[in-house]
Amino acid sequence: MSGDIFVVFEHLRGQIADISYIMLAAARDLAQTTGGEVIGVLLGHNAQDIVSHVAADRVLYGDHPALADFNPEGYANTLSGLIQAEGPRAVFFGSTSIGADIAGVLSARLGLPLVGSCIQIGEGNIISKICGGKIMVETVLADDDTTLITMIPGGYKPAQGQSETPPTATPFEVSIDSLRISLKQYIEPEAGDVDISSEKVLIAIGRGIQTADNIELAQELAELLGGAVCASRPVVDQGWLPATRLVGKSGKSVKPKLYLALGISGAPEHVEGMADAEMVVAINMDPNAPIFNVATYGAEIDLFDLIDPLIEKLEAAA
């Protein structure tokens, strides 16, 4: 067994997913203890261009028409041969709709240990975050087996896994027999109203937004951060936003990575729907507003003063 660390790249319809970079950053940390290379594994068809920015020492590229789109079975079969042949010290998968479909299959098929929900590599150990973030667990690599790891975002920034110099890509042989799973078609998300419960970023507005016209400001922020606008009850009551945007007891429960609450007091009926957000930033002029009790960051400031400079600085950062 080598000290090399594999990272199985994730991509969807020609776009590499950020989790790939995050895994590379983690793999780099891990390689410091194992002393091997960080090797990207790309499965696809005519896909070599998408790995031009990965910070890997080299890339193994398996090209096959049956791998043009993600197919759990095609991926698992291809990777199981590769892992057996190469014997890496560890393999990273995303804990995602792609990686999580195959890591377990490979663990069972090859009899390899699997560590899930890894958020960071510590000093020689793997740190996982489970139970909705309430519990952290430390594990170590198996001594004499390849350890499979699924990765969740949060511990690394994608930029840490990026590089300006494209790595060399070495093709490897792929043979795929008939598969029991096949992709029929992609269905685009319905245009029209967004499902706030699956958004990563939510700009939440409350009574403090004052008028319907001001919602545009929140909308602008949402677009810059790649999210959607949601609201507390008074905003929905006024008919300024549809009921599908209501967060709370009578509306939806949301778990975004960022919940930016503008002019929301934090009534218990509202908090019930957003307390599980990963990060809550609250902007409120009232220092005693209960929203600050559930927020990660807060600022006691007029939201209308803040929005313009914030939009400016976000535009500059983009």
Partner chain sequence: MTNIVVFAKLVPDLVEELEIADNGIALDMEWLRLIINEFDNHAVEQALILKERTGGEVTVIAPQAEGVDEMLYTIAAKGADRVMMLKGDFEAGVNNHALARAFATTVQTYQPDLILTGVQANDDLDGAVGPLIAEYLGMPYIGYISGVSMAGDKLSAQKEYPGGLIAEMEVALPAVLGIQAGEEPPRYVAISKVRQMMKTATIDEYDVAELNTSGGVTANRMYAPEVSERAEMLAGDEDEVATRLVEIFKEAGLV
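How about the form predicted on its own, since we already have the form predicted in complex with its partner chain?
Chain alone follows, minus partners and molecules.
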């Protein structure tokens, strides 16, 4: 077994996903302990150019027409052979729908240990969040097996896994005879709504907004600040805003310059989607709300005691 750390890249429509850069940053920390290289693994078809900015020592590239789009069966079969042949010390996957499709399968198929929800590497050990983020667990790498790791955002910034120096990409042979799973159609999200992932200012509303009618206040505030309204899970589940406005693990990841959280408790699933915001201002009546743990500034007040005066001040300054 080598000391190398593999990172399985996630990509869509010619773009490397941010979770891949986050995994690279964690892999670099882990490689300092194992003494190996950080090696990216790219599966795709005519996709070698998309890894020009990844901070990997080198990249193993598996090219095959059947891998042009993500295919869980194709990925699992290809990675199974690669892991057995190369024997890396650890392999990182995103804690995403893609990672969930293949990490568990590989763990069962190869009999390898799987550590989930890693958020950071500390002194060579894997630090994970469990029980909805209420407990932090520290795990050591297996002594004589490759350890599979799924990664969640929050402990590293995507920029930490990026580089201006393109890594060397080495092709490896991919053999795929037939697959039971095939992609029939790629369905783009419905157009017409705001893309909250590209907004610089977001007014985020949670359960504290109380009723759908009060969303108008948040919308007015967003317009004055030149931003958009987004939400946590309770608001979307009520049908008050569409799923395109959901921030979190099951929604979108955002990284605005300002994230104003109104009446949001700060569950780990929500924080995962807004951890890269440059400034977080939290407004909540509960002094123990977890959102205060990630906020740049916070106020323990009723959001309605803030929103009206703030709108008045902004209108006066316009």
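Model, not experiment: these values are computed from the prediction. Residue numbers count along the first chain shown, from 1. The term rigid core refers to the most C-alpha atoms you can superpose between the two forms while keeping them within 1.5 Å.
- After superposition on the rigid core, displacement of the C-alpha of residue 49 between these two forms stays below 2 Å.
- Taking 2 Å as the criterion, residue 36 does not count as shifted between these two forms: its C-alpha moves by less than this amount when the rigid core is aligned.
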